[in-house]
Every structure is written in C-alpha cells, then in structure tokens.
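Taking the form predicted alone, here's one chain by itself in structure tokens.
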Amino acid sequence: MITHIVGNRPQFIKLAPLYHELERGGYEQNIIHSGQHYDENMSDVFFEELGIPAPSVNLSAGGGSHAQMTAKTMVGLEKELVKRKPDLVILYGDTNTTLAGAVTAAKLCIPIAHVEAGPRVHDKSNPEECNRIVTDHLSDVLFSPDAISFQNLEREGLGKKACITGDIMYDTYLSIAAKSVENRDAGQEEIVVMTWHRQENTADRGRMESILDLIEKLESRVVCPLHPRTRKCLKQFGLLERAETIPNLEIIEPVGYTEMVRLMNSARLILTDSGGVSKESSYAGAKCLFMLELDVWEDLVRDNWIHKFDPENTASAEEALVFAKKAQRVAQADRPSYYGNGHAAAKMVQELENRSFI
C-alpha cells in the first residue's frame, strides 16, 4: 500500500500524474487530506478536474497557527497511518502538511519518499524553508525537479538518496494544456494574471496597500483569482472595497487548475508570490513578477525570467514595474527548459521500483 499526504492546490497538482502512474502499475494506493485547504475551490474541484479519487480520509486540521495546524495534522496522519500500514509514505512540496507527513511517518518508521526536494530560498525565517529542510533529511528517497535543487541536497549530505526527475508539474501541465483551448482573439490585448496569498503579503495593512499601489500603476488589465485568506484580510484592513474598484483590477473566485492553465497561456505577465506558480511561468510563456525577495528557482531568476521585487520599497517597485511593461509573451521554442521533459512520473516510479521502495 502507497499513501500519499496531501492538503493543498500544489499538492494536488504534483500527486495526480504520480497517482496515475503508479495506478497504470497495478499498485494499490490511498490518499489522505490534511485539510490544510478546506474550502471547496481551492480543493475538491482540484481532484475532479484532475481526475483523481476522493481521499480516503479529510483530516480537517486547515486553521490555526503554524504550530495548532502541524500538530493536527501530525495526530490525525498517527491515527490513520498506524490503521493502514502502508509500505511507502509520498510527500509533496513544502507545506506544514508535509512536515507533518515527515516528522509522523519517520516516527513510525514508514519509508518516505518527497516530491519536490531539494529547492532552497535559503532563508530560515521562511516558514516553507524549514519544511524543506526537515523533510529532505527525514526522507529515504528524493526527487528533485532540477538541477540546483539536486545539488542543494548533495552540499547536505543528501547526494545518494536523490535523483533528478524534472518537475511533476510540468507533467500535469502539458496534459491539462493540451485539453485547453484558448479562447483569445487574434490582436487581444493580453492579460496580467495575478495570485496573492503568503502570509508576507496578506498580514500587513501597509504591504496590502503597496500591492494595490503597484495594480494600479500597471494599467494592464489584472485578473485575479482571489484566495480566500487574501480576500478575508483585505476585507478586516478595510481594503476590500478598494481593491474591488480599481479600474483595471478582475477579482474573481478561486478557480481550478484548468482555467488556471487557460488564464496563464492568455497572460503576457504573471504576478504572483506563489512559488510554484513563478515556476509555472515559463512553462505558459509569460514573465514573472515575484512579490517576495526570495531566492526562487535560481535559474529562472539568473536569466531574468523572474524578477524579485519588494512592494514595500519604492525603488524596487518602481523597478518591477518597468520589468511588466516590458514584459510580451514568449514563443515556446524560447521559453527556458530547466524543468525536464513532462515524464517526471514515470521516473519517479522506475527510481522506486530500482531502489525496492515499491
């Protein structure tokens, strides 16, 4: 039995592609929710769209600090792990649900295998740093996205327990890209899409603000699906209504990943402080605007694909805002290719299958 741990819209995205592969196998499987997402947008329509079945168990554990979310997690993940004995545990990304997927199945003694290892901001005071690190060392097999990643895990001391696989994402990607259709008229003016939800940026009235600010000054139209924690903090700074009036500013309800796909391939910008979606970036042909100075996907930052900027700081707006009115769409014979080639499941699989975790 393979159990896989997830709780969030990333997490879903990486596990689908894996999920399949593994079902073409013959494997049984099973799949449990932390219910770090809890709300229906930003999860069940994720598992419909992408084709994967319901989770055996939700554990109800989103809400709460840091710590209460992790410590949820951790007892519900005990109660269920202990009741299914599974014979591998799959973790994904870097949220507290994969630390607590981590730190419950190593105290078990449940091998573990971690999607996504080896990206460093290095940066501690990051709260998805601190997950990375915990669950890599506790992890028996790695697979790392890139090549960066891969060598962050050898200075670590981690070198024999990884592999590179290229990204699951971009598995999931293609696929979802190759069912979506465009709808853009020839000559359309092209999109600024937009996602807004780290706790940097969603827990300060001034930082708020500065986001706005910079939406305004790019004139383009901005589309953005709101994320229930953004949404539920402008609205207790008294932001809300302002953000719901600016002229070239389109709030609309979370979505799921195959309008995401459509949104990104319509965008000739993305503005975004989600990890993963930087990454997707590239993959959909549009430049990336990061709302955090933190070292993401060095590559893509090295080749000025990403630009890291503070909305806080004038200069480093005012410099964000000449990348996005800069910024056209890119054909795909251009786009950077650091990521693999769209079979990240497939190897994943064959690496479990050589090193007898499955």
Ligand code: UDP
Second form
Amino acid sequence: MITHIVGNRPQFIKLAPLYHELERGGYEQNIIHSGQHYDENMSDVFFEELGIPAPSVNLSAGGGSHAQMTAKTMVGLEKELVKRKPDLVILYGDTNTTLAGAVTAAKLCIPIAHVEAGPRVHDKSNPEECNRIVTDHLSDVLFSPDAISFQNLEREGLGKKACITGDIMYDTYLSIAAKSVENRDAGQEEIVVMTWHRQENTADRGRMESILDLIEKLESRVVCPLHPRTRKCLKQFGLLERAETIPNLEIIEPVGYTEMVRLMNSARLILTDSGGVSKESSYAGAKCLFMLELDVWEDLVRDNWIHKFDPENTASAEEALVFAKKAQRVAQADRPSYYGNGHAAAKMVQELENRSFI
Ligand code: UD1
Ligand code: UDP
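If the one shown is the form predicted alone, what is the structure of the form predicted in complex with this ligand?
Time for the whole complex; same chain goes first.
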C-alpha cells in the first residue's frame, strides 16, 4: 500500500498525475488529507477537477499556529499510519503537512518519497525552508524538479537518494491546458494575474499597504483570486475596503485549477509570492514579478523571467514597475524550459520501481 499525505492546494495539483500513473501501474494506494486547507475552493474543487478519489481520512488539522497545526497533523497521522501500515508514503512540497508527514513516517520506519525535493532559498526565516530541509533529510528517495534543486541535494550529501524528474506541476498544467480550448482564443484581453498569501507578505500592515500601492500604480487590470489568509489579514489591518475599491484591482474568490490555467494563459504578467505560480508563469508565457527577496527558481531569475522585488523598498518597487509595464506575453518557442517535459509522474514511478520501493 502506498499512502499519499497531502493537505494544501498545491499538493493536490502535484498529487493528481502521480496518483493516476500509479493507478495505471495497478498499485494499491490511499490518500490522507491533513485538513490544512479546508474551504471547498481550496480543497474539494481540486479533487473533483483533477479526478482524484476522496481521501480515506481527513485529520481536520487546519488553522492555528505552525506548531499547533504540525503537532495535530502528526498525532492524527501516527494513528493512521500505525493502523494502515503502508509500504511507502509520498510527500509533496514544503508545507507543515509535509513536515508532519516526514517526522511521523520516519519515526515509524516507513520509507518516504519526497516530490519537489531540493529547492532552497537559503533563509531559515522562511517557514517553508525549514520544512524542505527536514523533509529532504528524512526521506529515502528525492524527486527534484530541476538541476539546481538536485545540486542543492548533492551539496547536502543527499545526491545518492535523488534524481531529476522534472516538475510534476507541469504534467498537471499540460493536461489541463490541453483540455481548455478557450485558452487558445485569439484577441483575449491581456490581464495581470495576481496571487498573494505568503506569511512574509501578510503579517505586517505596512508591507500589505506597499503591495496595494504597487497594484494601484500598475494601471492594468489586475485579477486576484485572493487566498483566504490574505483576505483575513487585510480585514484585520483595516485594509480590505481600500483593496476592494482600487479601480484596477478585481478581487475574486480562489479559483479551481482549470480557471487558474485559463487566467495565467491570458496574462501578460503574473504578480505573485507563490513558489508554484512563479514557476508556472514560464509554462503560461507570462513573466513574473515576485513579491519576495528570496532565491526562488534561480534559472528563471537569472534569465530575468522572474523579477524579485521588495515592495517596501522604494527603489526596488520603482524598478518592479518598469519591469511590469514592459512585460508582454511570450510565444511558446521563447519560453524557458528548465522543468522537464511534462512526464515527471512516469519518471517517478520508474524510479520507485528501479529502486525497489514499490
Ligand atoms: C500554506 C503553506 C505554504 C503554501 C500554501 C499554499 C505552511 C507553513 N504554509 O500556507 O507553504 O504556499 O499553504 O497555499 O504550511 N485558511 C482558510 N481556509 C482554508 C485554508 C486556510 O480560511 O481552506 C486561512 C486560515 O485562517 C488559516 C490561514 O488561512 O489559518 C493560513 O493557512 P495555512 O495553511 O496556515 O497557511 P497558507 O498561507 O495557506
Ligand atoms: N492556484 C489555483 N487557484 C488559485 C490560486 C492558485 O489553482 O486561486 C494554483 C496555482 O496555479 C498553483 C498552485 O495553486 O498551481 C499554487 O498554490 P499556492 O500559490 O497556494 O502555493 P505555493 O505554490 O506558494 O506553495
């Protein structure tokens, strides 16, 4: 039995192709949902759209502090893993659900495969960095989305457990984009698509105001499916009304993946602090203004596809505006391609078989 442990929106998107690939191979699997994301449009919608079966159990561990959420997930997981005795657990990305899965499975001596292993921002004040480091070091097989992530693992002495599979989100992106005929419609209005949710950009009122200032200055239609965390923080800081009345900003509820792909494929620019969305920008052909000064996807930063900036630094924000105003949609042939060929799931199953994990 193979057990997938997931709990967040990007993990459902990463899970879909691997689940289906293992299913084609006839492997027995089940899904444990931590409950970290729990709104219908942050969770259920992805299971439905991507054809993922319902989880065997939901641990309802969402909300609360990092420690509360991680601990609650661990307690629930331990019980489930002892009962179900899987031969392998598969973990995804770098969230508190991933961390809880790694620590719990490792202590029960259950082998762990980690999907999206090796990205590093070299800054432990970033909560996801802590989760990535612990998970990679406790895992038995590591699937890297790109060469830089693999090199990071080699530097940390984990090279023998690791391989480059390409980005599994690209598998999902391609399968959804292929189904969405309307994406290819000519003459669509080009928009700026925005996502905004990271702790660094939601914990401080001044920083949230600086981000709103930047949106106003963009003078383009900005469509923002707003993460519930950001809505709550804007409200708490008394900024929600201002955000809702910025004329060029259209705040909408979080969207399912099909709609997200349609939006990204209509964008001339993506404004985000999301690790996943900043990488997907290269699939969708829209350059990315990244609202954190972190070492995200270094190849894309070097190519000036991703422009990193600090919203609170006036000079950095001005440079960002220049980048944003110039950004135009990029033709397929001119898009960077550092993240594989869209067959990451097949490569992962092959590696698991070759290494006798399944
Ligand atoms: C988490 C991950 C982050 C990932 C993101 C993907 C950690 C440390 N963070 O951040 O790495 O990029 O998921 O989206 O694991 N909330 C709701 N409804 C929901 C989910 C969240 O209202 O369905 C609200 C709750 O108030 C919750 C807050 O958002 O406390 C933050 O949620 P949480 O899962 O802690 O962090 P994310 O910002 O989603
Ligand atoms: N996404 C989505 N709907 C939305 C916002 C994002 O489907 O309203 C997708 C997005 O395209 C990407 C994934 O969710 O595939 C990224 O999730 P998020 O930004 O929450 O997490 P991160 O990548 O930062 O961990």
